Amino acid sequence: MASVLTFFTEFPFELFVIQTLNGIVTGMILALIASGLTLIFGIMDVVNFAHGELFMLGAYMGVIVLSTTGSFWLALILATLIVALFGAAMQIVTLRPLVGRDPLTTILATFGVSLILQNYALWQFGPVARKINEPYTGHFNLFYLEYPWYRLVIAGLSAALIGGFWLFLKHGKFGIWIRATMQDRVMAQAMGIPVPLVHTAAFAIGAGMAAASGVLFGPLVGVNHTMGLDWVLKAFIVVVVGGMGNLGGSIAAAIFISLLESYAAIWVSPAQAVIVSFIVLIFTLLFRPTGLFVPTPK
């Protein structure tokens, strides 16, 4: 008992605050990625293995637009729109013909698209990582660190995009169509909702959200053809922990898991701290397979 009290009294409070902030920033980016993945699964029952490559493609589109125009914000908007259009075309060409078939076929199809996009990016851009210059280079003092303002901008923009998406689903006509299709696809079609169009639009929105995440996170890391692998794996964990098809649960799970990894990184290396998310996933599958943040039916 004495050793536990000693640990808490000697634990550096400033480190706890810094890691909390890091966890929230990472969690908001992860929530933005997972929201698109949750939307695609919730409305189409498709496990999109190419979601990480849409994240990567968005980052590369950001690199191209930024080098051409010099504007980060224009790069963010255009990359999101371009990848959203690509996602719509991908859904029409690759997934729409597979509607009603064995789910394994859609998994294999999206996995094939993932490999194609990875190898295309490697062929087109090479193995050397590209850089997206952050729009804000300033820092502020946070205890013994100079913390970059851009990290807070990432969290704020991610929250704004997720909030806008939620308002769209709640009040927009097309958002209502999406929610109706998610609840009952057959009934929605019987009521005159163009379900194939809704599927395409939902996939495009999910792709655009992944692309926006890639552009926002690009300044913090190098942009390369494999950058989507780690993120899509975390996004799948978040979707399972938050509840398949549950948007609010995915957001809560993203922040929860990111905070746990940030706190674990205090005692172990960041590479080892990733294990925490897999532990949470295992316990979720064992004891709450419907998701930690899904309300229990009364």
Given for the second form:
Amino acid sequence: MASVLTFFTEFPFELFVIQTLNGIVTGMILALIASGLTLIFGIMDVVNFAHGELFMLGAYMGVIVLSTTGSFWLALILATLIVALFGAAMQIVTLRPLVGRDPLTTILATFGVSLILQNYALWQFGPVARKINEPYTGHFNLFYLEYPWYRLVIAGLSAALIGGFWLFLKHGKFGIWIRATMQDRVMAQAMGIPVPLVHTAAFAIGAGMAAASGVLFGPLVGVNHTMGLDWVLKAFIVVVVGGMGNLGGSIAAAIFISLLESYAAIWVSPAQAVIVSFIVLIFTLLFRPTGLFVPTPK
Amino acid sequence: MSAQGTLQEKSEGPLIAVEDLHTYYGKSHILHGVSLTVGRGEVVGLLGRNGVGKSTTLKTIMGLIYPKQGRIMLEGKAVTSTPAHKLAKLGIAYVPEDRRIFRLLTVMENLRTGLDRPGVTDERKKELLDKVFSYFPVLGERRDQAGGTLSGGEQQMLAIARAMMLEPKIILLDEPTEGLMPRMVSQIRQIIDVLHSEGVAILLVEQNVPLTLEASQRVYIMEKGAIRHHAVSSELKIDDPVIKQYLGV
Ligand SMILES: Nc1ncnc2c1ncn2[C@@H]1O[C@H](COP(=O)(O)OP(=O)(O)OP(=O)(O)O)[C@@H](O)[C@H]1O
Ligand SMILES: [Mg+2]
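Having gone through the form predicted alone, I am curious about the other one (the form predicted in complex with the partner chain); can you provide its structure?
Let us now look at the entire complex, which starts with that chain.
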């Protein structure tokens, strides 16, 4: 009883607020990465093991454009477009020929691409992390902290990108094509929807979203060839917890897991806090394998 | 082949001519040389017991499975092994036996999958929608409802309406009356007549033999993956020995 009381009296309220903010910021970035991963899985049953490397490639493209033009925003836009184009090419070359084959073949193919991209980045840019300077360096006072505005910009921009993607899916012809193809590829094709093109475009969009997250998140972590690994692992967890291929579920799961990790980091070290995601993953797989944030299937 | 010669297509040749199709699922050989034709604007029935390969024939024509052997001609041009989305553009529409509505898309969005084609003006889109909503008022009432929440009969109507959005030359219609109550069946029967009067050809797979004989001009009867009999519908009586033999009615 006494210990419960101390828990509440000593509850680190300020830290809690700060960690809520941090959790939302990483949650939004994670949601942006996971949206692309979910889209790709949902539409062509491909588990894209190269997704983290598309994130990394986006960050490096950001570094390059930023150093030549000096504009962060141009870097964000160009990196997104370049990696989206790269994603389209990658889908056409490595995945299109595997349509209808054993899913294992696409896992091997994307895993192969991820190794190639990682080692290419190491060879091209070297092992030393590059820096992307944040476009805003301002801070505001949050209790005892100077909290960087840029973190809130990340959260806002990620939310805007996800929102834009959502609108794109909900309205307009191409969004309907994507959703129809997700639900029934064969019938979509019989309705005249160019399914191979939709697959390529969806992959490009997913790649572009990963790249945008890479540029946005670059200033917080530094850019190196292995930066995709941690993120893609978390994004996979999020995709499973959110219900494979379920977009809304992935977004909710991304924020949920990031918040939990942030709160856990109040009491344990951030490295240990990662365990929380795995616990959520295990419990989801045990008790609700269709996903935490999807309606119970009938 | 009693109908040979009595009902040959007009001068241009058939809309669809299928010659000697052999289709496999993996190693199992399902179609053993199916040949049939459908003329422009003609309603043709395809009858046969369960599992003889009627649906497989339609899927093969639609390009959803490619045949190992044989040809499919559309308006005199070979379209064998053409992907389904290209055949849809060339004028073939497909209404599968399990309807395959996009369950999470609304009724309107289901229709738009066939409507959002290049070259369809907004006025034309509106005309097409108005037309199906007048034939199937219930679809108009439920246009913003998810396809998966419709009843079986409503889903069947949506599947047909969705195919009509393509303004096809031919509709491959697989057991449209299966599991429907009599009132719905007669509605399907009417829409077949309407499509026929508009010059849309139909290849109609059915278990309902009387309906097929009434709605179609010619019928083919299949057995074990091949066409065994071909007749003019008006000349075939429901108690014909042929029907007893192949359909066991
Ligand atoms: N995807 C598939 N894989 C393997 N075999 C299949 C597949 N689809 C159908 N078959 C087999 O092919 C044969 C023909 O099937 P099809 O669906 O064409 O028959 P049908 O004439 O339409 O029958 P029904 O009247 O029951 O609809 C059946 O023996 C069926 O078991
Ligand atoms: Mg069938």
